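Have a look below at one chain only, the form predicted on its own, in structure tokens format.
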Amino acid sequence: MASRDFVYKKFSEFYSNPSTVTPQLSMIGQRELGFLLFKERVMVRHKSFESMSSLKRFLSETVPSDVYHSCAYYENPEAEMSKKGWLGADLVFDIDADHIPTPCDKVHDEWTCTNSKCGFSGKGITPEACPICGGQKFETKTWACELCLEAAREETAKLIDILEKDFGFSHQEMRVFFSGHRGYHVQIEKDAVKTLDAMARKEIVDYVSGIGLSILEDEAKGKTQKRRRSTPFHLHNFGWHKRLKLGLQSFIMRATKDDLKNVGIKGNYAAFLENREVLLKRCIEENRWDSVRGIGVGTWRKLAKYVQSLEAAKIDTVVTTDIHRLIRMSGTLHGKTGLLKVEFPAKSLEDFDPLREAVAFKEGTARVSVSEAPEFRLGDNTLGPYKNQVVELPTAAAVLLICKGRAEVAQ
């Protein structure tokens, strides 16, 4: 209870300063928002607020340890879900390292299945279902280290470039957030968008995710069911034909012998190594794709299958489909590291720190007990590693580790 009041406290004081300002909302009057109750732990949905100040004292007197607004837009934000009035929803992306597989979540990232007549645990992402009982329900413990906000960084990185290049949007009608956790929101609210249902934000998730293309399939159909033929392998220069293009070309150009075997290529290793100009430029320039001997179409649509797993951005697919979905607001705390939502350009992504801009406590420090902690950095302090130990930490570290479960007040 000491650590929770502690950080409960610090969240308190966070919301309740005049000078911590919380992003503006379009249509505020029109979004459902959630509240995760810090001591109740139950959440809180269908609030409805009429501006940002009236928000604010809201947060200042109830203290959440989470704060969700809806990507919808509704007639009536506090009614029942069948009587809301559905008027349209942002375009929303999800990247989180959670769904993206790194050399270090078999380190630091545990699951436990809660079916108490089962208990089997495991490291690394956690499945879809227990291999021992089936169970879906699991008790997790994760980490967000440098490699897995890297990885997020670069699932995001391909993201606004197909949203820009194939889609059009440009980087000022894309609004882009450090999650507060282990990854990054992409968020687009134009017109053209709004209306769009759950189908057609699915065909935008399997065009994100390279789903259904045609070319890596090994047949087509002809014109009978009974009759089938070979499918040609050609690519156009727009679209995911041009993706698959320039990462067959990238791959080419860097492959070693290793490369190609774990692609799944055997033999004839030499036709590639030995002839990397001639594959650059006959095949992929020119699109003539069975001109080098040993070469032939099942042997690029291989490639392009790899290829096509590079170049697809790993995003939360069901996040974008759900035109009632909640989100973290922007500029809130997230209970789970006590980091914040932070907003920042399309453009600054790369040299964007989220272990640096997101750090909401700058101030003063707290005595914790760690059980166990990895060598991490926050702001400008490398701290760690920790294992039962009594240590004396910046207030932003101290209450990453309570919230993360790694560490309590010390007595």
Second form
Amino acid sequence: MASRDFVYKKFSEFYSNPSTVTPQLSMIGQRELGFLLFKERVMVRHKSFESMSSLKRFLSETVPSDVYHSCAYYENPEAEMSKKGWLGADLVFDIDADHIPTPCDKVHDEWTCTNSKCGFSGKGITPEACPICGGQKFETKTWACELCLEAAREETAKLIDILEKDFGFSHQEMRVFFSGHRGYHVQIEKDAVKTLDAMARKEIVDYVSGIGLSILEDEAKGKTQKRRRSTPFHLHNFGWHKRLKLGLQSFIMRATKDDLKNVGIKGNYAAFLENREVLLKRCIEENRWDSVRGIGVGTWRKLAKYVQSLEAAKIDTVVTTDIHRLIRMSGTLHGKTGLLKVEFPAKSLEDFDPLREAVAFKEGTARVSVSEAPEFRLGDNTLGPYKNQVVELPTAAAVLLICKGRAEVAQ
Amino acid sequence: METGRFTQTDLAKYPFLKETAKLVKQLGLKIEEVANPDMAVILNRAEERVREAILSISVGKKREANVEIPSFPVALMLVIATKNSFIKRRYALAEAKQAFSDMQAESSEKILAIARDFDWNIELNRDFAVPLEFAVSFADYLRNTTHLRDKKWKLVNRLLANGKVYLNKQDVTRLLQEEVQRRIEKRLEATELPALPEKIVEIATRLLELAKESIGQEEMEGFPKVVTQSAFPPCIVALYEAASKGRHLSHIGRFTLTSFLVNIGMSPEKVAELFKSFSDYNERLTRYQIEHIAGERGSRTRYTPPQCVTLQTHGVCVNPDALCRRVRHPLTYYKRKQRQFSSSLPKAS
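Next block, the form predicted in complex with its partner chain, ref. the form predicted on its own:
Let's see the whole complex now, leading with the same chain.
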């Protein structure tokens, strides 16, 4: 409990410190605010605030572990859901390493079967079922390594590219945030998108994810539903077709035999590997897709399907289509890490260092007893790995490990 | 504002335009006068509009502008007076379809003017690399396509660049049809009626009778009370199995399953039973959530499961079969499959 108290104290100091800057929440009076309470661990919803100063007072008095606001605007933000009077909602995208396959394979995550008779535990991606008792409920301890964050950044870059080139949003119109844990948020507050309903947002999700591309379907329905024919493969130079073309180009340039196998192409490797130039020029550039013997419609479609999965931005689909969603507020602390949700310009995504910019507790140290932690970095400090040892850590690192359930305050 | 974008003939052809409405206002048509004998030709034309809509989803042969223009608001009044949602939908659809067909012959400039009457952000395409005439903002595009079923309307299959969807005339007018239908439906929403002349009430009653004759029984049919598990669509089968084995279900998965079962007539108690094998089962909470979805608590809305396309987006749609291809909602699947079963059963005597 002492550890929880320690974190609470740090959060409390942060929210009462007059030098803490909480960025302005646009249209604050029309939004619903929600808070996860530290001690009670319950969610308090349907709150609203007239101004930032009243919200800040509330934060310093209540000290929530997590602060959320609605993407939606309401006539009565405090009313129950059906009486709120929905006026519109920002268009939001959530990219979280949880939803993305990452090169680290999440080796740093731990899971424990919650079956009281079993309690088996392991590392890595949580299995569907416990290998010992077959139970399907687990308690997990996650971690956000640099590879996870990098994977999330790459997905965010793809998303921003699609939103900019295809949807025409400028970098100024896209507000980009590090979530304070394992991912990024992109938020658009433009009037033209505020009134889009859930179905319209679903179409945007499908676009960003490349879901429903008819060019990737093997068969198209003929005029009479019974007769089926293979649709010809042809790509034009716009929208998703252009993305597929660019993706195919870069795949063809660097593909190895193993890559081809992975994509599911059988046998005709030579036709492929010896004809790269022709494939690039005649097929892709000149749109003569059947000009290499042995590489037909089926092969192109397989390649294009693979490329689609590479080009798609892997967002959490549910977040974008939910027009009442609560989302973490910028400038507040994440209860699972003690890191801040921070905004940064879309154009600096490449150079943004989340493990530096999101650090909230920059002063002091604390002695903690660490059960287990991989090597990690916060700002300029590279720390760990630790196993069953007592160490003196910078405050931010101590808070992170405690929040992650990997350490306790040393007695 | 631009005025004179439309001629008198245009206004008669497209009576739903804001400009036509303005003109009608200037005419100062009064409800009480509609029943006057000298207005008979207008009233007849108005009745014809609605009758043709009910019978054949069309609006009948056009007349001169001075009859055509006032007959539209009178027709709206007749439809409102029927207080029948089928007639309302049907009439809006008929007018919209007529507009779609009339627009085929219009110039690009006229199409632009009509689209702008609906506040569209639309322009003529000046990019010669794209062989399509119009460029429409993606928001206007989405507002009018999410109900359309064919895959070609999915945004992902469209030319989207810089926030604009490139379209040909055929497609733009098809989207405008949706826009027209919505605008008319909106005007038909009025529930507060002024005292109507007897003549109007009489015609409305006649139209209502006509509609009742031509509405198929199918429209009125609800779900039979028996739950037929073998008629579940594949997505529900998968969710049902997962739930009965206590496997973890996503939030949307639980919602889909619960709302489906509640809608086909399973009792909340029975549904709660299904979730018992979950390791995080909490009877009170589960009952509350199910009753909420069933509309017995909270907002009193009974929720229906999401449409097929939504389930696809969120990865709930699995193993679609032949029937899936012909429906767009899991409940429709169930209804159809169940009907197939009952028609193949030997009749009991």
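Positions refer to the first chain, counted from 1. Here the rigid core means the biggest group of C-alpha atoms that line up within 1.5 Å when the two forms are laid on top of each other. Everything numeric here is computed off the predicted structure, so don't read it as measured data.
Asks: With both forms fitted on the core, check whether the Cα of E286 differs by 2 Å or more between these two forms.
Replies: The answer is no, as the C-alpha of E286 shifts between these two forms by less than 2 Å after core alignment.
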